[in-house]
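Only one chain is shown below, in structure tokens, and it's the form predicted alone.
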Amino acid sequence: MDYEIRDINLAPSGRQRIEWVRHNMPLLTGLKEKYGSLPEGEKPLAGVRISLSIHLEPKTAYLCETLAAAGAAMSVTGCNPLSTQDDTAAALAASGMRVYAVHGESEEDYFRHIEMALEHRPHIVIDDGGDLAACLHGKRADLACEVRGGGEETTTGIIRLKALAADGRLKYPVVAVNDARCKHLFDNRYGTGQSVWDSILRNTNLIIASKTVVVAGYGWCGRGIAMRASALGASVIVTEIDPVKAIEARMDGYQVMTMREAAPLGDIFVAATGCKDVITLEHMVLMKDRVILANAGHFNVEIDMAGLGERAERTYEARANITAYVMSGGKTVHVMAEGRLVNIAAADGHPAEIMDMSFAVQFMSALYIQQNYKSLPKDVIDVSAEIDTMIAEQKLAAWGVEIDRLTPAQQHYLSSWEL
């Protein structure tokens, strides 16, 4: 057994999660069980090598034991150095795969992870941020020769890909996994928008209503987080650099400013931009006594944490998962999740039922790679209108939802120039 995690005797806490999880992935299980159901030689994933590195938590779990069943050898780490769940890790272990994960590991062993996820010569990559992709684009570029393509569900890391690719540096073709209908209108806004309020309610222990809440940036993550923010209570700030968006979050009721003008007036900060230095000192200083940080971006650099920390007269935890930083005058700024991303750093990230099309997407854009992946260019490429539209039609069925169908006269309508 080759596995690099906290302690496997873990392993039956993480099995009972997975379990739960599974119960509320009716996609997942659909194809778990049409593909672990065909003989080993004709499962369409056999003899291929996949490397995955997405938060270590149960529904990614279930995701690692779905592409199995299709035939995958799985190597799995995780993305966020918090966001590994140990029993996960260790029900996964347990299960005879490759596991290199443990939460709150040191930054060296996060990318040493990254490294050995990546060992085995994987021919396809699963990515949420991008780590694998610059690890073998960078440092072990030696092991990018059998990588036949790989799938990206995030907006940071599909923006690295892209650049890339415009570069000419792009190694094996990708899936903007990210960029399907089925995940961003649902996982980004709906995902995000319940799992950060589930993060914030659940580690503070406060009211949301009565409270001005700055949301940084409005693009699907943020328009989530703003609506839950607002069918909570909250008066809602945006702040936004792209001008259409910032009409959108205006007409759609919020108030609309830079963020050092929204710095005074806030309660609760959330990042959700994907840049760095959204919120900085110079912000900081504005802020309220008592004002809570929090970020739902990938990576931790939304909030200036460096400046904050060199500011900061002393510091202390002010509860699990919140950091308090205490200014000279006396002020405290509180910090969640250590800047990282709050949802799944200091939670347990979306709903299973979100995921479940997230990962139905992630799966048949792997199964879609193996297929193709001879006639693929090297370039960042999207999801199939097919498997969107499939994955569609199997929510609704798993919901018991029937819809209506295009008549042939109005496919002829819609598809003519006639009247």
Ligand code: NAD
The other form holds:
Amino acid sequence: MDYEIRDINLAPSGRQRIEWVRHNMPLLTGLKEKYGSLPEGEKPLAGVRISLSIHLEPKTAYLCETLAAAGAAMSVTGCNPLSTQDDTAAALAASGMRVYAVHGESEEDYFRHIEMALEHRPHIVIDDGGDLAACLHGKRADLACEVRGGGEETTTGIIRLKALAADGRLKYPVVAVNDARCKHLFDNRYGTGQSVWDSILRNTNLIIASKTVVVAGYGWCGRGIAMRASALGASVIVTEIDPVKAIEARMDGYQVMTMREAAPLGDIFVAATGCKDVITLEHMVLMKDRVILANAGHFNVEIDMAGLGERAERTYEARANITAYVMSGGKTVHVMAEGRLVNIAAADGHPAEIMDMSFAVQFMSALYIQQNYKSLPKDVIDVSAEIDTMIAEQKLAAWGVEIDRLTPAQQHYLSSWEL
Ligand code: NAD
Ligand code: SAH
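Form predicted alone already given; the form predicted together with the named molecule follows:
Let's see the whole complex now, leading with the same chain.
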């Protein structure tokens, strides 16, 4: 047994929760059954060591078990101290997997656990946000020599890895899982769209209808957050820096303005830009009393938490996961989950059906790396169209939905220049 977790006795509760998601993740279940039933020597990931750093909760645990069923030796850590669920970590450890993660651990322990997960000398690394990759390109560069390739789960991680590749320093090929159509179209848009509001609703227990919601960033996540806010009855204002996205938001029926203009109007603010300093003190002083600020972007830099901490005369816990900052003059600003990803740090993240698609892309990307690593460039590469299409077809099949197929005549029509 090799693990560093909160308490192995939590395993039964973790197992129960993994069972729940299993029934709602038909794509992973199909892959687990397909590859799990092969003789050991014929499993496509037999002998392959994988280190994985993704939010350590039941859906991720099920991905780990699916990879293990295909033959991989797994070493697992979280990608955010606040998203690790101790019972899930215990269930994986009890099944014999290497697991290093504790909910609420210090930053020092978090990075120590990233290193411990890499001590496994991985052939494949699966990252959410690029922390494994950063370690393999910095402090533990000695462990990078056997890495055949990696998969990256989120937008910001891909931005970081592309910067590394542009410097000519990326040491192994990375599949941009986030950029697959079966990932960002559903996970970033509908997953974030639902789970952000799940978190805000369960933590505030307030009505959204009648409120003004300000969404910063109208990318894949922002679109989902705005769409669901509107469906809950809010008036939505969007802030953007990209003129095309701003037009799109306007045409989708939202008001578009600067954050400075939106600041005095909003009741709830959600940032989803992947950028920093999106909601600053300059904006907060203009806001109404008792506004709620939440972040859905990757790092806790979208809301100026340091500035708010310095300016506040006192703070108190208004409810679980909501800190009240009382400013001079008596105005209060509420911040959810310390400005970290609200849907993950203060709720359960995206639903199982969404992570089923994202993690099917991760699984197929790991297989792709194992089968092709000798010919892949040390660059950020796209998920192949075949994998994307295959996953979409399986998702439709799981729903029992059939779609039309092109006839040969239609295929010819769509591929010829003559009418
Ligand atoms: P995206 O690139 O599709 O969208 C980001 C948008 O923000 C762009 O339209 C950009 O123009 C806009 N923007 C950038 N800086 C801005 C600023 N200062 N003010 C206003 N708008 C600004 O990216 P995405 O896929 O929507 O991801 C956004 C962030 O959310 C990333 O950090 C990503 O890693 C993270 N993410 C979070 C979750 C989650 O579960 N919370 C899920 C997926 C992605
Ligand atoms: N490392 C970052 C995480 C970025 S979170 C951090 O510091 O917290 C964004 C990613 O989380 C998304 O791309 C999404 O695929 C993933 N995610 C969302 N809900 C999840 C869940 N329930 N389980 C596992 N991953 C999830």
